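As structure tokens, one chain now follows by itself in the form predicted on its own.
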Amino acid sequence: MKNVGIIGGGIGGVAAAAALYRLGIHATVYERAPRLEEVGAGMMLWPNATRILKELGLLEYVAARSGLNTHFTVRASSGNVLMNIALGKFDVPALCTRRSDLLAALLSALPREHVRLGRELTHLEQSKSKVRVQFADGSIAEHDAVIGADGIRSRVRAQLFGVSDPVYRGYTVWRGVAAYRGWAVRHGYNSESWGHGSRFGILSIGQSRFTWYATANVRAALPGERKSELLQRFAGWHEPIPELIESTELILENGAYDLPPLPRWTAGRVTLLGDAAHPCTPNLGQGGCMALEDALVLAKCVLQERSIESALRRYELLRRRRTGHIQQRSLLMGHIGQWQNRAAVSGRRVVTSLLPAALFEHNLRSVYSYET
């Protein structure tokens, strides 16, 4: 029976623990916060992610609390449809859910005693057979392996390979959740609208609730009142954008950061997962999906390989190419979406409206068809 410690109680860390536990491998999650909660609004669960949830026995739970996505439309700020992409038929649905609902689902698959709160990592060291982990409260734990799932500013990564400063990509992202009962959004149709250096996405999470995101080219997160700033920035954009902003109580604000693909994730009995290993900008809706994929691939490798070291090496080998591709593709999509030069924006609008949607649908299948 292998014993795995996981640093970080976000979606990736808890998913890894749940996947390991389901396969009969003991896993303990250490989270530095005093309570476990997912900070964020909503997220997409594309078929490559809902396939993971199905294998974990959680898809029905999550689907009941989510919105179904069948089409993705690209619009101009005026509301004109530039492209309508049908997601096609898969063995599992594409969903949009609140991050907190997904985290609750993952936690339901893990015994409560497998989660330790208020544990802030200070140091880890390896021997030939164990990894010793020290926390700020003075406690110490030993495991056969340790997984760093502690985000883009990962302390585990810093201790293994040195500090890697996240790269700011020139734009800020705002997120929120709002109720909307109008007719401007078709059932199953999520969308992203493009302007000059700004975008606005609308995603249904079910029961007449929508999670939305907005972007703008700014040097850093803007000070001041977020709602009034956004209402001014997106004034004149199509419905229901102003209404969604106005009816949102809590608006989150984060810069768009990522890291170039790392030379390696694994050192002996320690490896990285999710944003700690391959953070990407939020332009494909694949950050959380990649963490879910990581979790199941890692668990299967630990189960199948003869040693912990070989399991972690195989996990990294299986995941590096795919996650690197998603990182680069997301970076490119964000760059194109944030164009603000008038000539470039006009050209983008024309090209997008002329390109066949079937071309994008074919390319997306290679992302969504992934199986562990």
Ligand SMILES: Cc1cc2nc3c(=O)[nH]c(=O)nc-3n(C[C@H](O)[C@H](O)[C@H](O)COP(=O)(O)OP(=O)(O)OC[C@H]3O[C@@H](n4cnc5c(N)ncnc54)[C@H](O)[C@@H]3O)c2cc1C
Second form
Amino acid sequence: MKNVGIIGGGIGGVAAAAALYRLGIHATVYERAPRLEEVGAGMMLWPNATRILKELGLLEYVAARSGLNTHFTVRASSGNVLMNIALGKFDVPALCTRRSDLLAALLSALPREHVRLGRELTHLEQSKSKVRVQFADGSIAEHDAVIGADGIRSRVRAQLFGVSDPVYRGYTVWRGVAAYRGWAVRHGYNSESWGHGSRFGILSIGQSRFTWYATANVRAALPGERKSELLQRFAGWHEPIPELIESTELILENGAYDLPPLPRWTAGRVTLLGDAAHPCTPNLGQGGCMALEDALVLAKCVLQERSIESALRRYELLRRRRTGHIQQRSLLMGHIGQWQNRAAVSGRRVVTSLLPAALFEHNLRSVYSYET
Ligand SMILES: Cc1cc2nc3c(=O)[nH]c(=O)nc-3n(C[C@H](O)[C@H](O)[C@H](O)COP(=O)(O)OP(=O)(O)OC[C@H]3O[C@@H](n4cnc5c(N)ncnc54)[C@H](O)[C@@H]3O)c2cc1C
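Could the form predicted in complex with the ligand be given as well, to go with the form predicted on its own?
After this comes the whole thing, all chains and molecules, with the earlier chain placed first.
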């Protein structure tokens, strides 16, 4: 029986372990944190991701804890609707969920002893038949293959191909979760509102709770000042934006970083997955969805191919083009969304309100229809 080690217990690592386990392949997750808890607000799970959850037998669990998403609306900061995109009919729903709920669902598909906490990878080396991994606590493990699912600043990636520093794309993203029971958000309608160099997104995670994100062309603000900084920046934007910011307890802050598509992810018996392989800016809400797709494709390749090396090569081949495309599209969307110049913003508003929504629906369909 093949025995796979996975470095990183984020969405990608745990999903990969769950997918492998479901197909009868033994996988162990090594996570450096002492506890497995997904920090973060909510995240979009588009149909390409909920299809994976369905195949893993987890869709019902996640859907029961999520908001259903039927439309995506682009608005001006005044609230005027510029475009309303119907997400169309798919075999599975588009959802928005708390990250912690998604992680809990993935963990529920894995026996507890398959997750080792407090294990920070420091070094790995491979021979012809094994990969040996070393951890900061001095322990050592051996596996037939190792998956680096250790995020955008992946140590596995650095060990395989040298250090590649993530690229800062010029803006900061804040996120939070708040309850809201007012009239200003329609059920099933998620939205992103555009200003000058700033955006604000509102996504329902169900039961009158919303996850929101805000962007601005600035370097991160100081932690204690987040709420007042955001209230000032989004004062005068449409309802319920100021109210959502005001009623949020914990506001998270991330710079927008990614990497251009990497030339290689795989070396022998070691490969990369999720943000370690193809980190992207959050503009399409697809980073975590791509990690879920990777997980299932990888597990199927390990099951089907005769050797570990050919399984990992095939996985990379199947995933490279799609993830590279998403990385580049996400970068472009962020670039356009962060326009600050008055003339450019006016032009964007006019073009967006004139373009047929069907064009975007068609475009999105190509992303959401993906099947492993
Ligand atoms: C603001 C923002 C909004 C986003 N919104 C969405 C969205 O709506 N939808 C969506 O699909 N995606 C979204 N994403 C992207 C998504 O969060 C990521 O793509 C996803 O979390 C990647 O998962 P991962 O498991 O590959 O990496 P990570 O989540 O980074 O997990 C890596 C794990 O590896 C561990 N680790 C690191 N180094 C080591 C080591 N040496 N040894 C052991 N363990 C290690 C870390 O502690 C961590 O637990 C968003 C991202 C941001 C920043």
